[in-house]
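Take a look at this single chain, the form predicted alone, given in structure tokens.
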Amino acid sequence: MITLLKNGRIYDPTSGKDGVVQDIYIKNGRIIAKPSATEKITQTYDLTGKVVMAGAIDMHSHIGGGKVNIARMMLPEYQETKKYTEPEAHVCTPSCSHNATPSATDTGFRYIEMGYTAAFEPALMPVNARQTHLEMADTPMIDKGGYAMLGNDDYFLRMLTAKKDQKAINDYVAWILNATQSIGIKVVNPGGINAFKFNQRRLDLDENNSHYQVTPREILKSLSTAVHQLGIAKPLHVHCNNLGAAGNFQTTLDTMSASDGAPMHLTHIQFHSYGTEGDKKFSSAAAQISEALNKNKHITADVGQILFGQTVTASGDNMMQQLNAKHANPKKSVIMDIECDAGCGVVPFRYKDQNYVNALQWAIGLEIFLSVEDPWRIFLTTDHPNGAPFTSYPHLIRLLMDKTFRNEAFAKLNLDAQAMSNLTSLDREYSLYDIAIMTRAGAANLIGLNDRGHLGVGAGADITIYTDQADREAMFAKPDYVFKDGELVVKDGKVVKVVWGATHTAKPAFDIAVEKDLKDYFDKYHTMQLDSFKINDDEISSDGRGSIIVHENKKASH
């Protein structure tokens, strides 16, 4: 059986399209060359003058494990969709649901009625990864992964202090990605989630936690070495130190030098480019940032862009968000640690574009956008839920694509927040390229997907069509198909099949000598035993629905 979508035009940043008019072949899930003369094209699609693009992947989003499902249990009045009055109106459109904590269920469907074919999971905690592989396997429609979080759990901590040789360190970390069958690696301030449990209350870069005696420094360097040596594609996902305080902006500037060149991912990094300018002593440093990210090419970085409405901050860093809970909006929090190798810190909040801050982070977020050069190193994210939910992509596309539109939004900000920001002296407007790049052919190749992310041949064909309109937050708000696997599941917009992604993977090979001493430790100190913390692959995919795919390393690096 052989799919044709005809004539429609390319963007597909890998093969360098632009738009180019070019038909495509599908069969058995894959996109193939041009077939001979003799095979029969069982059904034709027409796509004269449609934006054809692969199926977006959201690299950073929160769709599983423990925190989600706090942040569900602890807002059941926001399952519902809101209807939303000033001053949200004028951000918040019908396209925008802002529910911010959808069941898995639901996450799956909207994410596909928007084009979005994959999603992946930034804070896997390892002792939670069962939960989290079981609410991404209840999430239908689109690929999965999950990043799985080290650096403040206290193996890894005992090992720095022990100081361990790096080899030991990427054998444990090898270990951890086949155990919990993730895709990468993160780190979320490092070492201060550990450091909040011995009562101190901010970590600096070089400042030690005063349990183990290490840095957050010395944290970063040997992860990010091991990531890099091991070979895996995905660089070793930051959460920044500091988050959210006013002139953090110098620990994201010393943060990209502490991998000593190896590649590094600054995550949501709107939310770590912060002064302390101004009569209110908060203020952009969106134009340091940005620059940093222009000089270092091996620094990538998501943006994390706030939006403004109700939703929920769901994140590991319970240091932080202990201190952020009197924001809370309703007032109601979770701060928790999670046995003993992690935290977690819920809290509802709501973005008010006539709050100071508030406006200012969503105008230093898209300073950043407009600021950082290459679309290849740049990502789109609202860190969902954190910044917004995942649904409000279609608004934030077209304020990247739209200058006016964006001034309009800026005009009816806070008044003190526009008069501390640069932005509508940036004239810059994102292409339908960029936009593949940043959604599709940059975060497939981030993650290392490499049959995801294009239309070349042999790619797995997901494929998403719009109809090219100047509201770019209508056209990508609604697909007019989208293709999952070569099955045409989504049509006008509305899911018309459901079918169940895969699972990606890294598995590393690792000396298995390395169990001796987890396996006295976990004896020692743990509350499940060796055998149970590893997820073996028939879990994921023994009920039909859901399969694993394991990604090969890049050559290692020494």
Second form
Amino acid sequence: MITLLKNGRIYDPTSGKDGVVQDIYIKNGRIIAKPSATEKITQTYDLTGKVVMAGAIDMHSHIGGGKVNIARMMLPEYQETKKYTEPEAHVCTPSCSHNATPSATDTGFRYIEMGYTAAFEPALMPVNARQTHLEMADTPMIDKGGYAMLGNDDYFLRMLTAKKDQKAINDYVAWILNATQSIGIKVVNPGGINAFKFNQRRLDLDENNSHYQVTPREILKSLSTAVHQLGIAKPLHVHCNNLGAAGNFQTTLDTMSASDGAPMHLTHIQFHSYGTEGDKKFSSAAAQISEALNKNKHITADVGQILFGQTVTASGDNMMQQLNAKHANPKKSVIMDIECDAGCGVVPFRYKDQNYVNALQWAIGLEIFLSVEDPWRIFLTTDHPNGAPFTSYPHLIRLLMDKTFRNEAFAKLNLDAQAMSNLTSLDREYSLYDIAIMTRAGAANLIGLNDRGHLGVGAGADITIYTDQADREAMFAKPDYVFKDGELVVKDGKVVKVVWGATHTAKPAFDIAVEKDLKDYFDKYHTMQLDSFKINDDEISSDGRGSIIVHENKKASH
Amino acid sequence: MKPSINTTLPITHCCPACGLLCDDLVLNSTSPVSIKNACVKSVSFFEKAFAESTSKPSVAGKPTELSNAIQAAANILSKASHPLFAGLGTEVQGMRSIMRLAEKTSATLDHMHSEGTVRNTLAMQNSGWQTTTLTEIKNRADVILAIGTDIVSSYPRFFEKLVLNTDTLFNKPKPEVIYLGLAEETIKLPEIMNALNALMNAKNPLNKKPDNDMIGGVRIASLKLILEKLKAAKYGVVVWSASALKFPQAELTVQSITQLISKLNETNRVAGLPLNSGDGDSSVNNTSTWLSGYPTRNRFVNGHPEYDAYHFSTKRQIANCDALLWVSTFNACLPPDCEAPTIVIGHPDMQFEKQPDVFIPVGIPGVDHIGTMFRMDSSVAMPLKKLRETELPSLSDVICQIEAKLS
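Based on the form predicted alone presented above, generate the structure block for the form predicted together with the partner chain.
Every chain and every other molecule in the complex is listed next, the one we just looked at coming first.
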């Protein structure tokens, strides 16, 4: 059975195709070369004039796991489906969704309806991995995967204090990837979540964790080296120290050098690009951050754009969330220490366009988007749900592609914030090709999904087809067709078939002897057995719905 | 029918008998049950599980084939417009299937122990909270304040595993344990919790009252001492059992506890630990939340989830529902009296005084089939093993078959 997508305009940055009119053939869920004349074409879609891209990939979105479920539980008021006749904030539009905590089912549906075919949970806590996978397994339509959080777990910090060699660290990191069925490693506020348990309230890049006497810089060096040497495609995913604090841009700049040139990804960098200039001691450092990103080719970043309206912030960074809790709106928050492994902080937020700080945060995110030159190293995220729900992406895309729309929105912001931003001097408008890079090709490349994010022969047939419209928000909100693994699953923005995506993992080899010390550690200090900690393949795939895809490591480099 | 052990004994096992989910049990034999690292709850659980049972599916009290019972259950649900699914003594996989059936039949969902769960949920939804988990307590806690609970009645191994342990990561001393408000008749927890919060504020007039004055049955001096110990703790833990707070508006007392913790955290580290009640309550609440967006008590109306912690209780719905589906797979907990047609799916050891319209015995999770359960601290989900071959279907098998027969 062969499906032909005929005459579409292809935007496929992996093969350098920028609006080329070309046919695509699909067989058994994959894109194939043009078949011989004798092979029967079962169905044909005439895509004349339509825009064709690979399915979009959200490389950072909190779609499942403990803190997301806590957010749902704490905020039943968010579940109501609201019809916005009056937009939440006049910089948003009525079609911006503000349901920040969708159920697993809704998460899958809303993603696929926007043409996204994969999303990655960036803060999978190893001890909570089973819950995260349970929730992702109940998320239909899309592929998923997780980045396991390390760097605040007592096991790892003990290793650093004991000056264990890099090989031992590598074995532990590889073991964690296997045990938690993850595809990448993340570190959140390196050392800080742990330090908070010893009542430290802030931790700078070169400041010691008071108990372990190790610095965030040492943690970053050790973990980025491990990820690199193991050949894991996805660079270490770094949520820097000092999230959200005025003046934190210096920490962010310094962090770029912490890996000694090994690749690192700095996530939701908008929240880490704040200066202390001006009367209110809060300013944009987007220029400095963007310049450094342009210069440091080993660094990639996603933005974590904020958009105005009600949302909730859900982070592993309980140290900084404890400080942020005073800004909670509505006034409630959950802060947790978890299993000598990590922590979490869930704080609802309402970003307001007339609030100086919020308005400037909005501008800072966009300044970074427009000032970073290489779209392959910057990614489109709102850090769902922290900056805004992922359903706001079409609105964000329009802000990037449409200067007039952007400047009109800017003109409605808090006036003091306007005075502190150079946004209107940035004339750049993203092209469809740029958008295809940052939401498809670049994301797949970053994570190491070799057969996703592009439309070449052999790729998984995750394909999204749009009607080219001047209103980019309308265009990206409602694709005409979405194919998942070659099956038509969305038509005119509505799901027509329910499918269950796969779970992407990386499973680097490791020395099994690592389990000897781990078992001893679990027996002495944990409240569960080592065997219960590990997630078996069957737990993800035995229900006949889920499946696991293991990605080959890049060639390990030593 | 006598289920046979298909596992080579001894086997290391995870015990679903309480919220601790101890997975260091070693089952040595099943008759008589012999378990290493056992407690009174685990022995009782496995003894009941391994007791020879002859229970068969029944319709109107008469034994019948499984397929007939499933058809009868489907008939009842097909005719119902607002059924109540209660009990819900199950784990994650079971709850997933129940949620699907609830969506199809516009059912209301409530767990048998939700009285306590809801008190905690309401407090969390009103102000949030600051909490911790078992491994943190084991390694860090130096002061434990237990409010209105002795802890051991619900968690027999709590002290053995988390308090009396000698191995800790940070060489801390054994924690001091303070009990507050165990004698329910004389001690008034709402007043005491308010007083503790008031005493945190140096300007509050309560601080000037004589130390020997009593509040809620406790001397002010004792309350001050509790606060001093918590303030001096490196890592204090406040434990409460919401199900033990059997007085009106108990959620306000939970909130008062969480506010005290929050205030203490402005300067030092203190965290809460809400206890659960078992029978899968934490598993059911979590699963319901990610699948529908809401914790229990919730319902589906024409496929849309709704939430109301007050109106959707078993107590209020039992008189209004037009069918009751009662589920209790870990223990043989019986359904409440209900005039509407009643389907019971549960533990093979169930003995009824009044026969339900349909009874379907099913396997016990962690004995007859695998499963996944949330521990009482909700951060850890544990895998349950299968111990024996059995003819008993699992709850999800039965629910799926009922779903397939709905007209």
